[in-house]
Each structure stands twice: as structure tokens, then as C-alpha cells.
Amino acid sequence: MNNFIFQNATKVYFGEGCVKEYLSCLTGPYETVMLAYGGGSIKRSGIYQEVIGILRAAGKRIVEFPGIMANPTYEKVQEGAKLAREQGADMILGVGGGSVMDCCKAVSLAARYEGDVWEDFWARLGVIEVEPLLLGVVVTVAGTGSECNGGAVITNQEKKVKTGRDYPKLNPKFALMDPTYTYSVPARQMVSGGFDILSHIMETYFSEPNEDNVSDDIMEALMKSVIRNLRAAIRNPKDYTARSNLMWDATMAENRVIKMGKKCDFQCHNMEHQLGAYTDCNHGQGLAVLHPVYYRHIYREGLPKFVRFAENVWEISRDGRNDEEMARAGVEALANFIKEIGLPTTLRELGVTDKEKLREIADSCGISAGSYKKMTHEEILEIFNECFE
């Protein structure tokens, strides 16, 4: 395995009833809590009423920061930071999925930083020397794994750039994870989040080193878990076992454990982020469209790993296939799974209709140093065109 340093500062409280049991004591020392959430789904599900009831019973002054969108913008980050400063927030409590958590991390930094956080920390990698505003999260959607890392994906609409950075200092102090909170998530959103989990694992798995390593072994088990439990959750949205497994799969995919000793790819994420910056498409759905096509472009360069993927994750038997045929069979098994769970398979299905715009989007994509095959902007355009319809 490659050398690494591991750090994770988030304390997790996991299981049914954990919010009722722990939220009051976790917010105990803080008088003014900025409650951040998205478009109102937590009100329809009753989660908002439960959380705000606990905070009120604990005597907290509550400042609400609603309306965090699916692809949080830098403008929204600035709005949240301004509100936190003006209201003297002692902490942020983000209630929602990855978008809410990502936005809150950026807000926690912007509220304490006097400069331009986009230019200094997202446009380029920076060093955080201030102490961000304390952040805790209540997870309502299994997908991004944002609850146990310092990563935040933010869209700068003016510059048409969507990018993520992971700063350990932005890790939430605590994460409350009640799988029953995910029951009310619409089926399509649940499936999109589930595929995002799988994507995070694949982006790490399909990278060097290829030699036997602990991270790859863990990832194969996690991928099988996501596939099995996503199928179960589709059959029964209130299957607690499936929902709890998916929730922890998401955390394990992005709490840095499986990335240890790995080079990591994330070229598909780079491409999807720019699609999102230009079209505001759903993240998990965009990844579902891109992954099989991207892997058809790179599997020969990573042949041993793609063979292993076919054998150990999809349990495809040789039946006379050579290595290339096995690798291709694994990619096609992934493509078939995407169709099985009802995710889109073309950019048109995502609402992308302007084919001429694909050149500009392709040229704006970052190039991953961790890919088995170094992409060019020309090949990224080829992939977009193949994904179009």
C-alpha cells in the first residue's frame, strides 16, 4: 500500500432514535443555533418539527437558514455566512443530505474568514488557519457521505465552475444518523443517492495500486453491500436493515478509510460536476449516465482491476472468457444495474438538449491524475457525445 496519514474528527451517533437521545446534550453549550436545511422536505416528513422541538425544549435561540439547493452555490454560502455573523450564531446545525452538509461546511468557514473563501479555498487548495464555526449535522439522505469528511462541493454560477475540496478542519463535530429519517426520501432521490455511494467507491477502487491491498478488499464488500441493499430498499422503502446499511455504506465510502493507500480517480465526478455547473442536473443521475461510457474508454488500461470487479463484485464466471471479455462483462453488468434501478442512461434523459454546448463543458473539465487512462478534453467530449442519446 502507498504511504498515508489518516484523520477523522467527526463523532457519529448512529441508529433509530439517536436524534431524540443525543441532540439536546450535543448542543448544550451553545446558545444560538443556526438551523440550516433545504427546500422544505424535512417539514413534510416531520423531521423539522422533531428537531426544532428538541432545540426549543433545550432553551436554544434558533436562527433559520432554509432554501439550500441541490447544487449549493457560492452565493448561498455567502448568504449563510452573513446571517451567521449578523445573528451571532454559536454553531450551525445542518439537517438534510449532502447539499445541505456541503453548504454548511463552506458557511462555517466563510462566517469566520475575512477574505474570499471561493478564491482562497475552492478555486485553489488553501490552508485554513482560522477556526470555523462549529458544525453538527443530522443526516436525512444516504448518498454523499459528507457527514464524516471535510469535503464540500460548491457551484460558482458566475464562473460556471462546480468543484469540491476536502479540508479536515471542516469536518462536522458530530453527525446524528437515524436511518428512519431516510424513509420519506422519494424513490428516485433514494436511488440517485445510492448510486452516488457506489460511484464514490468505484472512483477509488479503479485506481492504483493494483497490488493486493486492504482498501480494495473493503471496497469490494462495500460495492456488493450497496447493490444488495439498494435492491432491497427499492422493494421495501421501509426496510430498516437495507436503509441502515446504505446509510453506513455512504459514510464508509467517504470517511477517508477506503482512500488510504489509493491514488483515486474521480474523473467521472470532474465531468459530472461541470455538467452540473452548466445544466444543474441531478448529481447521482449524471454519474449513472457517465460511468459505463467512461469505463468502456479506460478498462483496457486498468484490465486486472476490471477483471477483479467482474469476478468479485458481480460474481461473473469465466465461462471461457479472456481477460478483456471479463472486464467488459463487468462494465456491462454495471450498465444493466443502472437500467434495473431506473436511473437515466443518456444526457437527454437528464434534460441536456444543447449538444453544441458539450464542447464548452468538456473543455472546462478538470483532468484527473489518478485515472488509469489520462483523459484529454477531446476524449471527454467523445464520452459526452456517446452519452448524449
Contents of the next structure:
Amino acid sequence: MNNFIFQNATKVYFGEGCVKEYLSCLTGPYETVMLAYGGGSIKRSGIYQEVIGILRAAGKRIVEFPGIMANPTYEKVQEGAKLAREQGADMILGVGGGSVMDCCKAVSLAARYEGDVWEDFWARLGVIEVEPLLLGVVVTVAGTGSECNGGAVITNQEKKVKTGRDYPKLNPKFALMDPTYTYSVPARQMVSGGFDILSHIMETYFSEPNEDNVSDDIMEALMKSVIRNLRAAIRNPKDYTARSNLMWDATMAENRVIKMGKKCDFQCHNMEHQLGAYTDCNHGQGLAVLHPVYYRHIYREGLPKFVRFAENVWEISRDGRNDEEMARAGVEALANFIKEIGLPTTLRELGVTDKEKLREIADSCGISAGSYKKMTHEEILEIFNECFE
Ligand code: NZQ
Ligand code: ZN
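Next, give the form predicted together with 5,6-dihydroxy-NADP, keeping in mind that what was shown is the form predicted on its own.
Let's see the whole complex now, leading with the same chain.
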């Protein structure tokens, strides 16, 4: 195992009724609360009414910051930072999925920073010597795990870059996670979020070291949990057990626990983020298109782990297969699962229609240091082309 330091500063309140029980107390010391949310799903589901009722009853001054879009933009971050400053917000309460949470983290930093925050934080990956505005989140969709990490993935439309980094100071102070809040997530988004969870685990699992380590064991259990509970939630969207497991799987995948001692790959994420920067595609769907094709490119370099994946996650028996055939069978089981749950399998299905653009997108992708096989921009373009239709 590689050396590591572990810390996670977010306090989690998990379970049905947690918002009613704890929100008032958690916002207690703060007078002005900036309530941030997305395109309106929380109004249709009744979550907004529940949250605002609690804040009003507690006598808070509420400043609303609505309209955070999927794949939040840097422009939206600046709008939020300006609002927080002008209104003297004492804290931000983000209610939504990864997009809302990420945008709120970015706003919490931008509201306090005097310099060019894009250049200094996202582009140069510098240390920012300010204390971000306090942030609490109410999670409404399982997927990114943003509730328990310091990642703020933001799209700079002008520069055509979508990027983020896990910056511990940006961990939310608290996360309220009521699995019943995810009942209203449409099936299409639920499977997309579910695949994002699986992707976060695979991007960590398929990396050095390959020697016995507890992270790999935890990840096999987590992957099996995601697969089983996603199937159950598709059968019955109000299956509390399935929704709870998916919600906690998502957190476990991205709260740093499984990454300890691992190199981590995240090449597929680098590629998906740039596809997103150019086409605004859905994150989990983009990952679903890329993963099997990427793994067909790299499995030979990580053969023992791909064999283990086939055996321990998909429970494929040897039946006379050699290692290479086993590894391929595992990747094909993954590809079949993607089809089974109704995710797209081509870039065209994802809405990417301009094949000519793929070269530029491929060239803009970051190259991961942790991949079993070091990618080149040429090979990324090959992968994009194989994904096209
Ligand atoms: O905007 P509203 O109207 O709220 O609708 C949202 C949105 O359309 C809807 N939704 C959320 N909760 C719902 C609901 N609809 C009905 N009922 C509910 N309870 O779902 C749609 C998608 O929401 P979004 O937040 O965009 O999805 P997700 O959680 O997948 O977040 C995606 C963003 O997170 C980034 C992605 O790149 C993308 O920008 N990521 C963040 C990471 C992190 N911070 O650690 C890691 C990830 O790898 C990822 O990059
Ligand atoms: Zn992701």
C-alpha cells in the first residue's frame, strides 16, 4: 500500500426524516442563509417547501440562489459569489445533486477570494489562503459523492475546460442525506448517477497497487452493492433499502476512503469532462459510453486486476478460459450491464453529432498518471472514434 494521510471533515446525517430533525439546529448560529438549488425539481418534489418551512420557522433571513444548471458554469459561480457578497450571506445551504453541491463549493470560495479564482484555483491548482464561506448540503440524487469531498467540478465555457480537484477545505461542513428525497429522481438520471458511482469505484480499483490491499476488497463489495441495488431501484423506485444503499455507496466511493493507498486512474473522467465541456453531455451517460471501450484498450496492462474483476464482481467462472479471456468476459459483463439498465452506448446516442470535433476534444483531455496504460492524445481519439456509433 502507498503512504497516505486521511481526513474527512464533513459530518453526515443520514436517513429518513434527517432534514426535519437536524436542519434547524445545524443552521442555528447563522442569520442569513443563501439557499441554492437547481432547475426546480425540488419545488416539484416538495423538498423546497420542507426546507424553506424549517428555515422560516427558525427565523432565518433567506437569500435564494436558484437555477444552477447540470454541469455548472464558471459564470454561474461568479453570479453566486456576487450575490453572497452583496447579501452578506453567513452560510450557503445547497439543495440538490452534484451540480448544485459543486457550484456551491465554488461559490463558497469565490465569495471570499479577492483574486482571479479560476486562474489561481482551477487552472494553476494553487493553495487559496482564505476560509471559504460555510457550506451545508441536502442531497437529492445519489451519484457524485460530492457531499463528502472537496471536489468542485466547474465548466469554463469561454476556455472550453471542465475541471475540478479534491480540495479538503471545500468539504461541506454537514451533509443531510434522506434517501426518500431521491424517490423522485427520473429513471434516466437514477441510472446515470448509479453508473457514476460505479465509475468512481472502477477508476480507483483499476490502478496500482495490485498487491493485497483493503481498498480493493472494499471496492468489490461496493461495486456489487451498486449493481444489485440499482437493479432493485429500477424494479421499484420507492425501495427504501435500495435507495439508501445507493446513496451511501455514492458517498463511500468519493469520500476518499477507498482511494487510500491507491494510485487512482480517472482517465475516463478526464475524457468525459472534456466531452462535457464541448457538448454539455450528461456526466454518468458519458462515462457509460466510454468505460467499456477504454477498458478494451487497457486490460492487457492490468490483466490480474481485470481477471479479479470478472471473478469477484461479475462472478464469472473460469470454464477453461485463460486470463485474457476472463478479463474480456468481465469487461463484456460491464458492457451488458450498461445496456441492461438503459444507458447509452455510443457518442451519437449521447448527442455528439460532430465527428470532426473529436480531434480537438481528444487533444484537450488531461492524461492520467495513474492509468495502467499511459494514454496518448492519439489513443484517446481512437477511443472516441470507436465510441462514435
Ligand atoms: O436541476 P434540478 O431541477 O434540481 O434537476 C436535477 C438535474 O436535472 C435532477 N434532480 C436532482 N435531484 C432530483 C432531481 N430530479 C428529481 N428529483 C430529485 N430528487 O437531476 C438532474 C441532474 O442533477 P445533477 O446535479 O446535474 O447530477 P449529478 O449529481 O450527476 O451531478 C453531475 C455534476 O457533478 C460533477 C459532474 O461532472 C457534473 O457536473 N461531478 C462532481 C464530482 C465531485 N464533486 O466529486 C465528481 C464526479 O465525477 C463529477 O465529475
Ligand atoms: Zn463522476
